[in-house]
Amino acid sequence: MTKLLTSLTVINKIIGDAPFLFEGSFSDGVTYAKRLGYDCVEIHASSSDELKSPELVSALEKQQMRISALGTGRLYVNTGLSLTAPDAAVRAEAIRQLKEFIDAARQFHCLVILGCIRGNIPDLASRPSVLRLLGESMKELDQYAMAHRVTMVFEPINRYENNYLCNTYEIADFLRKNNLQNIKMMIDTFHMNIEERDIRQSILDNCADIAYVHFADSNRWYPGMGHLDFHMILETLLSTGYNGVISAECLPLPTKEEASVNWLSSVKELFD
């Protein structure tokens, strides 16, 4: 079978019920994944700065680690900055911040996760211009991106999370229509439960566009633990070709240890 690569979520602090299943130092993240049995980490920075770290490259050099993926949804939460804030000022410091993600991303050989930073559409009537404006601001951030060779991935988030762009065909869709060339589409099991009428015809119809694959099951905690099918689904992202990252993005249930073990356990009983 195509050998598929496991990450687990590291971010410094985790806020509320953040589905990420390490806290702590960056660097510490890297020798605890190693520890597990994961082949990645995937960071969750609240700006590139927390990347500039000696210990987070001599952890990733001597664990013989590599990073699969920077998240970028602490710059929304704790900051409110947005590709789609109605000041102009707001955006450019969202693309400002954006574009140093990626200057990090070339120097760790990684994508960029975007999520939540679209912003939200405050009312339907306001819906066009919305996504003018994110289709504006993703075209800058996508020249960028093609100029330093890094790819960057667009989430279909569920819509009591980000009332717009949630299921796989919506992304796709944006995607084309903004002819964004070093943009891909990120999928997330979790999302997709509640977003796509069928999970398995989603993948299918949008494998072109698909470079990087969350697992968390029906209830956001680790496979197994709720009702979706992950045999189809690793079945049908094989039957595509995919051949990147699966990342363990889920609850920190019972306990961020028991379910960083799970998850791993689960997905690599999935590979078998």
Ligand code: LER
Given for the second form:
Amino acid sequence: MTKLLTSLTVINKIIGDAPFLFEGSFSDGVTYAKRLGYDCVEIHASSSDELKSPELVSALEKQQMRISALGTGRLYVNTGLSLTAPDAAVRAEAIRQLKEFIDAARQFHCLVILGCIRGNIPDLASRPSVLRLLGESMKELDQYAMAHRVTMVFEPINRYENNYLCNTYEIADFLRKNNLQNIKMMIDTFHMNIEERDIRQSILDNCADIAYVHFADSNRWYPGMGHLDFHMILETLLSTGYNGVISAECLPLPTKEEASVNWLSSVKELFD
Ligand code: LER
Ligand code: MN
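Mind pulling up the form predicted in complex with L-Erythrulose next to the form predicted alone we just looked at?
Everything in the complex follows now, all chains and molecules, and the chain you saw is the first one.
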């Protein structure tokens, strides 16, 4: 029986086919996650202002729950902010808003996720300059995170959503080359199934950087509904000494309620 903690993804509004499981106020999400038996919530806010909520703080206290991580993808999806935008003012605004997420993460003692806010590469020729811009933006965030003792986690995302830094080795290489200290890596089994040559080997080779995990099956449904071998994945993570959180980021199907309940029962079964 493992002692890994579970976390439920919470967002104000699920737009399109976004892989989140609770839709509503963050405080209601905390109460709901607790009632289902989750240990934590992973909150995807559109701005850090949404996190300045006395109701959220009191729900966390009352339910004895904590926030595992703050997602930042809404900044990119809702407002187009990106760490590699050609316009320096847009990059600066992305960094400014991410620093506010770091401030919130310091208060909640949680991680900050960096995913699609990396932006995309418009064409092959601009790859080196985009990587350079990303390195510069990330270094500024890394220094701020270090000063505030917050860890950020950078997520490899599959090629159909982001067209660079799609696998674990590329992320690890990027972190090393830019000498980023307070930015680790997180993994998402759905993306790994598309991008990794060998999921087990990728976890073993990159375990020193892995600080957070999303579990979704090959079709992005909850574990058990696709063809991923979660026994092997969990065993491999445990063999590396991973003792962080496993978070429920999967499609809200067949309904968000069923996905939330079934994700947890599948994962608890694996834990046992
Ligand atoms: C994006 O596909 C993803 O996996 C998320 O973690 C972003 O919020
Ligand atoms: Mn993910």
